[in-house]
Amino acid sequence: MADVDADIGVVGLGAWGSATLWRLAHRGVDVLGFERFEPGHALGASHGGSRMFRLSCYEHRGLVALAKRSLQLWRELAAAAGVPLLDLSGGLLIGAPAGRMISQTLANARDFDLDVERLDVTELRRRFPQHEGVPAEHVGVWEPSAGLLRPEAAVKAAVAVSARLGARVCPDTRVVRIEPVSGAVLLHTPTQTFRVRRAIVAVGAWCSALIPRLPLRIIRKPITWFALQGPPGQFSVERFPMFKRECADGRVLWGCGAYDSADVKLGLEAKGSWVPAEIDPDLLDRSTSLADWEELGRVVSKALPGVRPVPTRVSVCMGTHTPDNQFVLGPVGGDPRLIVATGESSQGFKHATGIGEFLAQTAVGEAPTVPLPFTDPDRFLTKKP
C-alpha cells in the first residue's frame, strides 16, 4: 500500500470529531485531526456554556444505551483532562401524559430501568414553583441523573487529551475537498494534500460542501440568556434545573437555571420541527435582532414570571438536521474509507463521547459497544424500488 500521512484523518474537531479523535488516540491509532478554526470555537454547534444531558432519550429508544455509555466516557474524559465537564443536577420534563415527550420518556424508563419520578401537577407546582401556568392535565418527569455538560471545555479537553496520547492536531486548517483514491483518501487543504487510509468527516453544518449527497438542513438557532426579576437563589441550577416544557400550543420551552453566570438560559422549539430557510453556513447571519427573541420573551413572561422577558445577551448557533431527525453515522455508500458523522438534529452533544467511540470502532473494524443501525447514512442514499 502506498505511504500515508496517517492511518485515519478526522475532519472537524467539534463535539463529535474531538471525541472521535480521543477514542482513536486512546486505541493507539495513528490519527490526524483537522479543525478549520480553533478547537472550542463559537462558530458551529458546540458552544453556549451548557448542553443538556439525559439518559431517558425520548427521541429514540436506541439512544438510551448510547447515553449510558456516553456518561461513562464523559466521566473518563473529565478524569483524564482533570477538569469538570458534567454537572448532574437533575432534569425536568413537563407535558401532556399522552404526548411523545412524556409517554416515551416513561416507556424508556420502564424498559431500560432508569430512575425517574412521575409528578402530578400538584407536586410539580410545589417542587418547582418557578414554572407558572402549567395546565392541570400536564405532568412532570423528574430525572435525577440528568444535568448539564460544558461544551467548550469538553471539546478542548478531548483535543488536549488526544494530543497527549499521540494524535496530531492541525488547527486553523480547512479541508476543502475529500477525494477517495485507490486504497486511501486524499484530504485537500488550500496549501497541502494529506493522504490517509480512512477519513471521518465530522464538520457539522459544513458537511454538505464535502459530502453533497446527504439531505441535510442547516438551521440558525439563537441562544438566549435572561436576567432575573427576583432573588437569584430561586433560579440557581440546583433549584431550577435543566428542563423541557411543552406549552399548550405544542411548542417546547427549554432551558436551565443560572449556570456559570447570573442569568438563565432559555430557548423555544416549535411544534414538530422548526425549519427556517436553508442557509450556507459561511453566510450565516450572526447579528441578532428583536425577531430572534421577541416570541420567546412573550412565552417567558407567562411561563416564568420570575425572569425578565428581555434578554441580556443573544448568541447564534447552527444546527444540522436530517429528514427523520436522527443522526447520520457510518460509511457513505458502503465505502469503508469514507465515514460521515453529521445530523446532530439538536440532540447530539450529550452523546458525543459515545458517538466518538462508535466512529472510532467503525473506522478500525471493531464491533461497536453500542450498535446504531438507525443512523446508517445509506438510509438516505439507497433508492427505493
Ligand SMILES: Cc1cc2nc3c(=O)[nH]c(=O)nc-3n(C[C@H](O)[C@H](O)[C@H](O)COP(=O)(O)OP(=O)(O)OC[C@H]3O[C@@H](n4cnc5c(N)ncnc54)[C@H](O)[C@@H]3O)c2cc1C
The other form holds:
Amino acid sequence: MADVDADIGVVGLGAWGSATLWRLAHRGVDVLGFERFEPGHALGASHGGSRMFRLSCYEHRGLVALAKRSLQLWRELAAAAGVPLLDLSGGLLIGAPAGRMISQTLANARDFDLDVERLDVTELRRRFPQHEGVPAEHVGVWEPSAGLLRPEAAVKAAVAVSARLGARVCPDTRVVRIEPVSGAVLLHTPTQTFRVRRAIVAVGAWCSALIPRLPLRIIRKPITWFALQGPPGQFSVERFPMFKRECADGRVLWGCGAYDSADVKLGLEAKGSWVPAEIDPDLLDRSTSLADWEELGRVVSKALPGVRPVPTRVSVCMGTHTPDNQFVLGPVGGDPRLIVATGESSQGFKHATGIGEFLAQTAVGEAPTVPLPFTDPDRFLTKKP
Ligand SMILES: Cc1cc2nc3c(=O)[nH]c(=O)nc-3n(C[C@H](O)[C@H](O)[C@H](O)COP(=O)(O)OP(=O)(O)OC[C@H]3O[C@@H](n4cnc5c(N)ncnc54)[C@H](O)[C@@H]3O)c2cc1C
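Previous: the form predicted alone; requested now: the form predicted together with this ligand:
The next block holds the full complex; its first chain is the one shown before.
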C-alpha cells in the first residue's frame, strides 16, 4: 500500500515547474503538480507573448551548456505537444566591445564553438537600419541560432504533455504550507493535505511565503508594445529580430519585431521597481501609468525613429532576483526532501526545459546532464548575515 500520495510533488507550474513536471513524467515518475491559477496565466513571470532565446548567455559561462540542452528539449516538447514553441529568427546584440555583454558573448562563442558574427558599425547600420544613432565605436554580434519562445503556449504544452504521460495536475490549488516530516513532505492546501516523498518548490516570486530563508528581491516590470510610424515591413520579426542594445548612456534597450500580428515589443533592462521585501507579490500594483513607459518612450524616439514612442499596450510582470543574479536550484540546507527553484533573475525562460531536467534528475538521484554548481541554494544559507 502506498504510504504517500505521490513520489514527487511539484509546487508552481510556471515555466520552471511545468518543465520539471514534464521531465519527471517523461521518466515515468509518479508526480503531482500544483498550480494556484490556471497554467499559462498572466500573473507571474511567464507571460507576454515572447521570451528571448540565446545560446551565448553572457550572464554566466555555465549557462551555455544549459541553453544548448534546453534547445534540444524545447524542440522535443514542441514535437510532443504538436504546437510551435520556438522561432529561431536570430538575435542581435549591440554595444561597446569592451562591455560585459559583447565581450562575454564573444568569449563564450569562442570557447563553446557557437556560430556568431561580429558586425562593425557600418555593416550593422546596413543590415539593421531600424537602429538609429548607434555610436561609431559600438559593434554588433549576430547570433543566427537565437530567437523567440512563446511563454504561455510553452507552459500549457508542458502541462498537457505531462498529463498525457501520467502526471496528475491540480490547477487552482494553492499550497499554503510545506511541512517536512519523517521520510516525506506534507503539502497543505486550504482544503487538503498531500504527502509526497520529495517536493520541488517552483513558485517564482512567491517563494518567500513557503521557503523564507533565501535572499530574494522582487521587481515589478512593465512589458510594453509599440505601433509603427509607417508600414510594418522593416519591423517584422524576420527583419527586426530580437535584440539587446546598449545605449550611449549605458542603459540597455531590448525588444523584438512584430510577431503574431502584435506590435513591436520593447523594454529597458533596468526599468522596473523593486518591491519592498515585506510586500506579498499578491499585492503587487498591476495597474499601469505614464511612469511605466515615459522614459522608454524617450529612448525609443531617438533609437528607433520608425516606432511611435507611445505604447499601445502595457502589462505588468514580476522578476525574482538573487544577490548574484544567478538561479537558486537544488535541495535547501542539504535536505533532499525539499528542492527549491527560484531566483530566475529575469533571464530564466530560455533555460526552463534544461532546468526542469536538472530538477527532475536532482529529485530522482540521477547525475545531471548539465551540472549547475553555481546555482546551489546553500551558497546563501551558509553565509553569515
Ligand atoms: C519582463 C520580463 C522579461 C523577461 N524576458 C526574458 C527573456 O527574454 N528571456 C528569458 O530567458 N527570460 C526572460 N525573463 C525571465 C523569465 O520570464 C523567467 O525566468 C521565467 O518566466 C520564470 O519562471 P518561473 O516558473 O520561475 O516563475 P513563474 O512563471 O512566476 O511561475 C511560478 C508559478 O508558481 C505558482 N504559484 C505561486 N505560489 C504558489 C503556491 N503557493 N501554490 C501553487 N502554485 C503557486 C504561480 O501561480 C506561478 O504560476 C523575463 C522576465 C520578465 C519579468
